[in-house]
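Presented below, as C-alpha cells, is a lone chain in the form predicted alone.
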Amino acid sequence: MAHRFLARRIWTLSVTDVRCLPSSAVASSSRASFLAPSRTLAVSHAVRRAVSFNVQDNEDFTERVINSDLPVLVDFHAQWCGPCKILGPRLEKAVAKQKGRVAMAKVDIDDHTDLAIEYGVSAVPTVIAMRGGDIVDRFVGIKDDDQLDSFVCKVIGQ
C-alpha cells in the first residue's frame, strides 16, 4: 500500500508545484523524508521559453511568427528531405548561440502546405526570416555553420 501512495504521490506532482517550493526546503536536512510535503525536491532555474518550436496550425503561425517580438526564423522542410535534416539542426544551434533574442518557428510542408504556398516556397529547404510580421530575408538550400551564423546575425542586426 505505500508503494501505492509513493506512486500516486510522484504521478500527481505537477512542475508548477515543484517550481513554487521555497529553495529552502531541500536544505533543511539531509535525512528529509521523501513522503514529507516539507522536504520535497525544489526546482532552481527558472523555465525558459521554447527558442524552437513546431508550427501547429494557421492561428499558431500567427501568433507566434507574425505576432511576435523577436525577429522569427521560419524553417520550412519536409520528413523526406534529407538536406533539411543537415540543415536543421545546424540551423538550431546558430539559434541558439544567440541566447534568446531570435526564435525558430519550424514548418513542415506537408502539414502545412497552405503557408508554404502562402510564403512561396517552391523547394526546400527554405528558410524565411522575419521581423515584425515581415520578410526580412530568405534563404533556399543548405549552408554550412559560419553562412548560418552570419545570416542569424543580419537577421537581428548585429
Given for the second form:
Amino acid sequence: MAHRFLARRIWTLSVTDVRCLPSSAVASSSRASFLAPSRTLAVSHAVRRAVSFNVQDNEDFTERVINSDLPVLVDFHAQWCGPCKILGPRLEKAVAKQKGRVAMAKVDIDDHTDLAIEYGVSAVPTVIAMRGGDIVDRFVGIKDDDQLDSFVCKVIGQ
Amino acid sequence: MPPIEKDTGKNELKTKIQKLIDSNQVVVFSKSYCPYCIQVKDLFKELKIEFNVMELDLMENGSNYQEMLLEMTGQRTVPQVFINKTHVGGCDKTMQAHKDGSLQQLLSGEKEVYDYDLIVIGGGSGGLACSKEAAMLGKKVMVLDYVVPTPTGTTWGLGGTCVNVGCIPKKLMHQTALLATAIQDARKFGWEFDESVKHNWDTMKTAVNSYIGSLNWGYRVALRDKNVDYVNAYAEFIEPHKIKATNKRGKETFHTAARFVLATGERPRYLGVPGDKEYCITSDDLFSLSYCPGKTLVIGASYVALECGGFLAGLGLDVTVMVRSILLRGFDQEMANRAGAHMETHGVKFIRKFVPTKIEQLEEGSPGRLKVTAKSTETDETIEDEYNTVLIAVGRNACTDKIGLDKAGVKVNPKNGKIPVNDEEQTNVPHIYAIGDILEEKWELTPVAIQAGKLLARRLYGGSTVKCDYIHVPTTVFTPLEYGACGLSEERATELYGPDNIEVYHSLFWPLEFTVPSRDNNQCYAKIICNKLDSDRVVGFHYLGPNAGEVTQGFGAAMKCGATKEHFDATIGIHPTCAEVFTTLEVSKRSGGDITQSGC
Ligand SMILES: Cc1cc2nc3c(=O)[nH]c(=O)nc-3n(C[C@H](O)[C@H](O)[C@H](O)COP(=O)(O)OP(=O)(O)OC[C@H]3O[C@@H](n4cnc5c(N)ncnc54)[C@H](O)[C@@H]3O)c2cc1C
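Please move on to the form predicted together with its partner chain, as the form predicted alone is already shown.
What follows is the entire complex, opening with the chain shown before.
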C-alpha cells in the first residue's frame, strides 16, 4: 500500500506539471507530453493552474482526480440537462474562490458513461467530492451559491 | 387455507422442503388426483428414474407446503418438479424439458457452465424489458445493443427504435405541428399577436434530442441498478450457446448463455433504385436532421410515411406523399382513407400509383436539391420533380440476416426475415426465444414488445404461465387527424364472421373545440364493429379525431373485458368530449342513415 501511495505521489507530481504548462505548449495534454524533457520547464508556471478541466478518459480521471493531491469536485453533467447548465458555472465560481485549494473535474456522462455508471450517478447534475481517491461527499441536483460555498469549504476541511 | 401462523413454523417448513429438494435427485410435489401430476409421474416411471413424490392432498399440512412452494418458486400449482436442486416447473415445463433435452441434462447432473443464464440481443423496447425482468428474478443477464449507422451516418443511444427514432421523437414532432393549428385557432378565440409566427427546426430538434438523451441515460442507469450486464456491441451467434460481440472499435469478445432472447427489431427498407441510399433519408435520420428538410417527398404509405409527412406539413413545409397502392395496409381502409383525405385538405399532396425509379442530386447542401423520377404502376407514364429532401418510408426489414442464426439453427421466414415462434415466443431452437418487431404476424408496437419481454422472463424464471395476449391491442396512428383503433378492421371482421353477422355503427362528429375556429367539420369519425352472433360484442373500434390515443386506451380495456354494444350504450358519456360519441352510436351502416353533422 505504502509503495503504491508513493508511486501515486510521484505520478501526481508529473501530471500536475503538465497541467501547468501554458496551453500552447501542451498539445492537448497527451500522455506522451509529460515524458518529454520540457517537463522541468513547466514548474515555474505552477501559478497558472486551471480551476476546472474536462475529463478526457478513464486514465485521465485516474491521473487528475483519483491521484490528485488536491481535493477534487467532480461535476457529472450532460448536454441535455438544463439544470447542469446552471450548476456548472456556479460551481466553477465557488471553486475559483478557493484559489487553488480545490480542483474541479467535469465529466460528460454521455462521453464517459462507464465512469458515471461506476460512480453510481443516476441523475444529473451529480457532484462528487473526492480526496485522496476516496469519495468524501456528494450531492444531486441544483444548489445556490451559498450552499455551494459551504459544500466546498466542508470538502477542503474548513 | 390455514395461515402459517408462526414464523418459526414457517422457517422449519422451508428448511424441510429445501432438504427434500437437496437430498433427492428428483422430487415431485403432487396431488394424487391431478391428471397433470400423473402425467409427470408417468414420465419419470417410463424413463425408469427414481423419484420422490409428495402428495400434498394426502398430507395433513399439504396446503402449508403449497403456500411455501409458492413463496419459494413463484408457482402455486402442482405438479412442481425439482431435478438436482433445479426447479423445472409444472407439467408443461417438464414435458418441454424432456422434449428439448434439457431434462436429460439436468438428470445427468452435468450442468453446462455458461457465462450467463440469459443473453438478450438487442436493447430496445422488448430486450430491455426482458433483461431487466430476468435480472430481477435473480438471473445473471447480459444485454447487447448496437446501432449500425444509417447510410448517411446517423446513430443514436441505448433504448432501441421507439425512444430514439420512433414513438418518442415522432410524437413530439407531431405535437409541434398540432401547436401550429392551436396558434391558428387561438385568434378565433380572441388571442391577438403579431403576424410573424415562425418555426425553428433546430430548436425543436435540439429539444427533442435532449429529452431522448435523458431517456438513453435513464435506461443505462436502470440496467446498472438491476444488475444487468450491458455491452455496447454487435452480437452474432457463432455456436448455439455462444455469441461474438464486436464493439465500435472492432474489438471482439465472446459470451455464452443457457438461453437467448432475440430482440433485434427492424430497420427502414430502401427502394433498391439508383440514388436511394446516397441521397435519400429515412425515419432513422429525420428526427435528428441537422437542417430543416424543406420541400419533401415522402415515399410510401406506411404509418411512418403518413405520420412524418403529416407533421412536416404541419410545420409549414411543402410535402408530397408518393403512394404505390393503398394507405396504411393492414388497417381499416375506410379509416385510412379518411385520415388521408384529411391530410389532403390540409395541403399534403398525394401522388398515387407511382413508384420512384431514380433519385439524382442536382445540388449538394443542407438541404440540397434532388430530382426524383417516378413511373406509373398502371401506364407507361413517367414524372419528374424536384425536392429538397426525399424520405423513404416503405416498410422495415427485420434485423435477422446478419446475426448468425444459421449457426444457432434458428429458422427464419426467408420471404420477410421474420422469426416464427410458438405462443411462448420460443423459436424452433428450444433455448432461443424472440420478441418484438422481428416476430411474424404480430403487432409491431412498443408496449407489445415490452409486455412480451416481461412475460417471457416471468415464464422462464418466475414460474409464471401467463402468455402475451396479442388480441385486442389498442393502437394509434398519429396522422394530423389521429386515428385510434382496437380489434378488427371492418374488412377483417367481414371476412371472419361474414357480412351478415356483423353490425357496424358509425357517426361523424365535430369536436367542440373545432367549432369556434370553424374547422374540420364532418371529418372526425367514430365506428364500432359488433359481432351479432355473440351478443353484439364489440370486435372492432375505430376513432378518427383529436387525442385518439387517449380516447382509445380506455376502450381497449373495455374490449378486453368483452364489452358489447349494450355496455357501450349503457355507459354514461362525459360531456362535452369526443369520446362520448361511442356511448350514443345509433346509426348502423346497413341502415344507410345520415351521419353528417349539420353546421349551426
Ligand atoms: C417512425 C416510427 C414511429 C413509431 N411509433 C410508434 C408509436 O407511436 N407507438 C408504438 O407503440 N410503436 C411505435 N413504433 C414501433 C416501435 O418503435 C417498435 O415496435 C419497437 O421499438 C419494437 O421493439 P423491439 O424491442 O422489437 O426492437 P427495437 O426497439 O427496434 O430494438 C432493437 C435494438 O436491437 C439493436 N440490435 C439489432 N441487431 C443487433 C445486434 N446484432 N447486436 C446488438 N444489438 C442489435 C438495434 O440497434 C436496436 O437498438 C414506431 C416505429 C417507427 C420506426
